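First, one chain by itself in structure tokens, the form predicted alone.
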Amino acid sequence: MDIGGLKVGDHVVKEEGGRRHLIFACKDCPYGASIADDLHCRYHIISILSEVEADLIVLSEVYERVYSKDQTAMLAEIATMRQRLNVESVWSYAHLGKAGKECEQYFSERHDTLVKIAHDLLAFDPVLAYLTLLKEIKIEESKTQSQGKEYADCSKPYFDTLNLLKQRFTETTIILKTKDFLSKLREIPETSQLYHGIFEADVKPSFIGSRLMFKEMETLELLDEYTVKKATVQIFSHPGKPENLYFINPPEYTLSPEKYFVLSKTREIVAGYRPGKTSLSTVAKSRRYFERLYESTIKDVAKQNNIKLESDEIIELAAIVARYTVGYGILEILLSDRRLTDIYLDSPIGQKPLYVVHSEFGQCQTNILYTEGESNSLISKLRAMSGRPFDEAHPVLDFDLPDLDTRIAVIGPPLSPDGTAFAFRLHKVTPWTLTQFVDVNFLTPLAAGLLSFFIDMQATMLITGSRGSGKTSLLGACLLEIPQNARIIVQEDTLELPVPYMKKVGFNVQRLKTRSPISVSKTETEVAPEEALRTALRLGDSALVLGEIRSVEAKVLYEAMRVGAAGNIVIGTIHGDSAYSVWDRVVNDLGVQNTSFKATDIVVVARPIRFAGSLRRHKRVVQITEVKKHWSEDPEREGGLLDLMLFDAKKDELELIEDNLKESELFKKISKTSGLSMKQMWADIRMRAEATAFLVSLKNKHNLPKLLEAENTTVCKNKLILLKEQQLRESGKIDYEEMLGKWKYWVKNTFLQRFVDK
């Protein structure tokens, strides 16, 4: 947190995330920067809290100690109590005893005792003040009993004052938290250990805005633990919360004071070494340049200040500086965790921890409190890198971070009245494959075989589902089923499909990037989706893939499909929850004619399932439906939607509706264009299903997750295609059982060896 300009011992109140931060400049202070350890520090804070209101206390030196809202409130209670006692002047004449010479002989000592308890000790050490008070009450009770009624009458005002103080003390949270423990003590203890149990600060580097919280960890159940960019990630379940907790502990939060000093000085020196307005790809390439630059600076700073650092420590510190200068700060660690699918920062920033969606543990609350300062810095970086505006006239910024395979959407006022908010969608670094989907029960081997067959036969397919249902990932997996001798044109408004990876493994893919669907920039230069689609149709005979059908481009697409201009397989995604909802959206919302919609052959529906009402969501393909051609107005009412496979939640299985196959028009069409009989088509489908199941079984048997990655499943699929072509050349027909046997033998005895030998 920036506190530039403050002198030693100075304080300032800053508003952050709807909370008032009382920040003290503690560097080179004569006392320690710890409420628990240093009574002078407590005195200074309690004194200031009597003048200002605060929600959090921050003690800033080479690193910051941040005390929570509850801890700050405890000290504020003491400050308020001290101020009230001061106004009431509890050490005044009337509180010391009755008037008269006999009583006044005790006034001086009693005055000093009350001032010590209610003024001096209360600010330095409220627990000790309370214990001293209890001791004084016992002494006074003893005197009253031993010296008789006359002394008791004389001392009554003083005794009443002591009991009033006791009541005030026992109403404070600090005393309530320690009362049971203190009541068992015979002697006044060293109170610093008590304060350690009450005032445990969150510690963070001073140049980092985000605060990490590690409270209640001892009450949590550890579910998983792993490392991302040298940061420890722990997943916990909470006994009182329905969502899991995602805790990270990066190395920069646990360094020695000497290393914090080196980091802070280095960051000051390199503050001007910023890449400025450039593309993200350029920043990614220049990251190593900046890290080398920072390594040299760190080495010089350490040498000048007689701080010994090993070479690996210098490299680690340089990476941290790069993370918080040319990188994305603490978000970079989350964006590098490829087990996450989404990251959310809701407005107002800093009021609640950010939360994530984990591929295995679902939605999790993190231990990270992001700050407005970091938010503003990130927005400035995104504006510079994208060349797009973000202000009240343009309150939406939609952008891809290609160096981190992430899409980011930022909204601000007036669209978001509570301030800026962020949503990050992390793309899988390698694309999902149908075999991986079978492995996680997203679909069955038979469903995978059926989809693969339809793609090979150039059926027109739409994949539908809600956000987060897996439809885009399934689209990417279907792309990998397109034969590698075909050309593919991919059109997207957000770059989610794994085009660069597909090129690396041998596919011929051309990507078209269209205007963002949520952009409100009036200076937008990107091509509209419908114009890009018209261009795509002029780029030659190609499989056409639409990342998502959203608007007027649907009319262009269906016009092309009707006249056969696409000339090949057409596949895309669209929001919906059933085959019927896809028709309703395309026809009634997007204005496509019924006759044009019939160009769709297959609708695949994906949906998150909550089994038995569980909070946890499991992604599943729930419907594979054929769109028949002989209906007029409403496909559902007129039998135009033929379910080929439907999901049974009780069995957790996508089941084939065999009786419906007799009514299929698509299989008859494929039979006419390919010459395959129904028996041959299903032999082909079941062969693909068995091949998929075989790879999954080998992966599980040998614990080889990599076997199911696209780079390997593509090689296996190509081998199957080549075996089929070989049979056709040699005999003019296909023996699917024999072909599958040869393929399995090749996989086990040739292909698998490249993994087993390692």
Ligand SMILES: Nc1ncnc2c1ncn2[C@@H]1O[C@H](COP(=O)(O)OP(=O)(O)OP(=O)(O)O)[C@@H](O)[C@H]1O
Contents of the next structure:
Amino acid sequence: MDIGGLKVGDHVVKEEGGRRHLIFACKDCPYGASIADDLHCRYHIISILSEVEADLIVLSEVYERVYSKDQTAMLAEIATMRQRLNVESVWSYAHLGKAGKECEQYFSERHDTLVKIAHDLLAFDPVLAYLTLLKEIKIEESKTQSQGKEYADCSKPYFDTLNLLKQRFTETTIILKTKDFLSKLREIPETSQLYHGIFEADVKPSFIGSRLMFKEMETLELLDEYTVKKATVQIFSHPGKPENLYFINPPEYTLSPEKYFVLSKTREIVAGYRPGKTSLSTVAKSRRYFERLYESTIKDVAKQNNIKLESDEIIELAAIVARYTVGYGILEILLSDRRLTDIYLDSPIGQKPLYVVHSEFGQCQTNILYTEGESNSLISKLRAMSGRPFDEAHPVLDFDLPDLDTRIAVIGPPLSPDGTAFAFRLHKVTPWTLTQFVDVNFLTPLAAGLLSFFIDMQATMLITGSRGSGKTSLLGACLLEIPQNARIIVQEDTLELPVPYMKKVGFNVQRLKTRSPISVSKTETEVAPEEALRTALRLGDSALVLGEIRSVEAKVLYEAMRVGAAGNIVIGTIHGDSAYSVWDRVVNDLGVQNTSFKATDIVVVARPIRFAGSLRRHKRVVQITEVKKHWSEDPEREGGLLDLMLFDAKKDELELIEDNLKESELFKKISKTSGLSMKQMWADIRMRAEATAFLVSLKNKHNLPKLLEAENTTVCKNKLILLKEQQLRESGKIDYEEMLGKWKYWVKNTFLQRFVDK
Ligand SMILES: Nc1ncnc2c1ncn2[C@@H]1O[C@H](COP(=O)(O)OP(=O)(O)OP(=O)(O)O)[C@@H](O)[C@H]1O
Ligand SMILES: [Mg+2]
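Condition change, the form predicted alone to the form predicted together with this ligand:
Let's see the whole complex now, leading with the same chain.
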């Protein structure tokens, strides 16, 4: 927060995010800038709090210490109490004892004691003031006992005053919080430790908006620790919270004062060469350019101020400056942690910490409090980069940050009445493969074999599930099962599917980008999804992939499928939670006719499962269902939905429903078009399943995660296809066992060597 011009010890009240920040200028203050550590600091703050009202206290030094609403309220309570005692003048004559000569001998001492407790100590160290009061009460009690009735009479007003003070003290939160602990002590303790328990502040460098909270660390259990971009990440479980905690500690929050000086100076200087709005979209690309520019400024600043910096320190500082000028600030570190799948910034910003979804530890609360200021500057950056409007008339911004492999959705008022909110979805850097899904138990090998077979046999497939259930990821993995000689057309509104990667590993893919239906912008030049689909259909015989079916394009798609004009393979995702809900959505919401809907062969359902009531969610495929063709109104009532595989949560297994296979119309249809018998088809499916399981077991045996990456699984899959062709050429038929044996031999003895040698 900018407090330029304030002298040491001065204060100012600034409003941000609907809260009043009472900011103290503490740089060069001879006392420590900490409520817990320094009694002068406490005294100063409590004195000011009796004059001004504030929600938060900020001690601005090199770093800013920010004290929360509750902490501020605790100090304000003391300030009010002190002021009231002052008005009541509890140390005045009437409070010291009974009027009269005998009694007056005690007055001077009593006056001093009361002033000390109710005025001085109260502001320096309220806990000590309270303890001093208790001690005085004890002394008075024992004096009364030993000296008899006369003394008691004379002391009554004083004793009443002490008890009044005691009552006032015990009404304050600080004393309530520490009372139990204090009652167990025999001697007056070193109170600063107590204050540490109550007044731990959030810390942040002054030029960064986001605050980091480091509270109650000692009660937490550390689950994992790793580094991202030189920032330490710690995952904790909290005894009283269902979700885990994600604590990040970036280097810029713990720099030495000298480095911090260089950093803030450099930032001041380079603020001048910030690029204009128009060139912001190219900023991501020229990041290195800016970092180099900053490196030379840092060198100059360090030299002028006689600060010695090593070259790697200069590089580190330049990266930090870039992060807070042309980058995305502290968010950038989170976006670089690819173990996260989502980041949520809810409105109103600044009141709740950021939330993340960790691929291993589920939803976690972070220690980051983002600010409105940061959120506004992020929005202007996003606006410039996307070239799209974002205001009251266009309250939704939904697009891809390609440099960070992240999809971002922003909503603002009036849609989000409490202010702007952000959701970031971090894509996996490389696409998911079916083998990886088997490895993380999303699928069983048999399910992977079945899906791969259906795609090969040109079935029409819809993948459904709730938000974040893994639909798009599964669609991406299925794309990799399309034979590489096929031409693929991918249509999406946000570019999520791994098209560039697929091209790199040898697929023939054409991408069509359509207008996002949830963006309300009128000025966009992008093509509407239904128009794009008509174009796609004209592009000829191809596999057609629809990122997400959301609205009217469904009609165009199903009409084309019904008349057999939709190419050979059609796959896509759609929101829903079961095969039945997909039918309901497509027919009842999107207006597709029942007869057309029957062009769907398979519905795959993904769902996050909470095992045995645990709060952790595990992504699973829970249903693979065939859509049969002989029904007329409601597929469920008329037995039109045939489950081929169903999830059993007790066993954590997606099970084959063998009894249903006999009724399958799809297998019969495939048999007709391919000439394969039921036995051969299942031999083929099991071979694919075994091949998948084999790669997963090799990966685990050799600790080779790379083996399951698409670049490698595609090579292995192609080899299997080649072996099949070879067998057909040589003997006219396929021996699946023999073929699998040959393939395994090749994988182990030829393919694996690529990795083992290195
Ligand atoms: N089986 C899995 N195990 C762990 N993480 C997964 C799995 N499948 C997907 N993910 C991750 O979960 C996140 C959400 O996946 P994805 O985008 O595929 O979901 P979605 O259902 O398409 O979501 P949306 O409804 O928002 O479109 C991604 O970061 C992805 O990498
Ligand atoms: Mg999706």
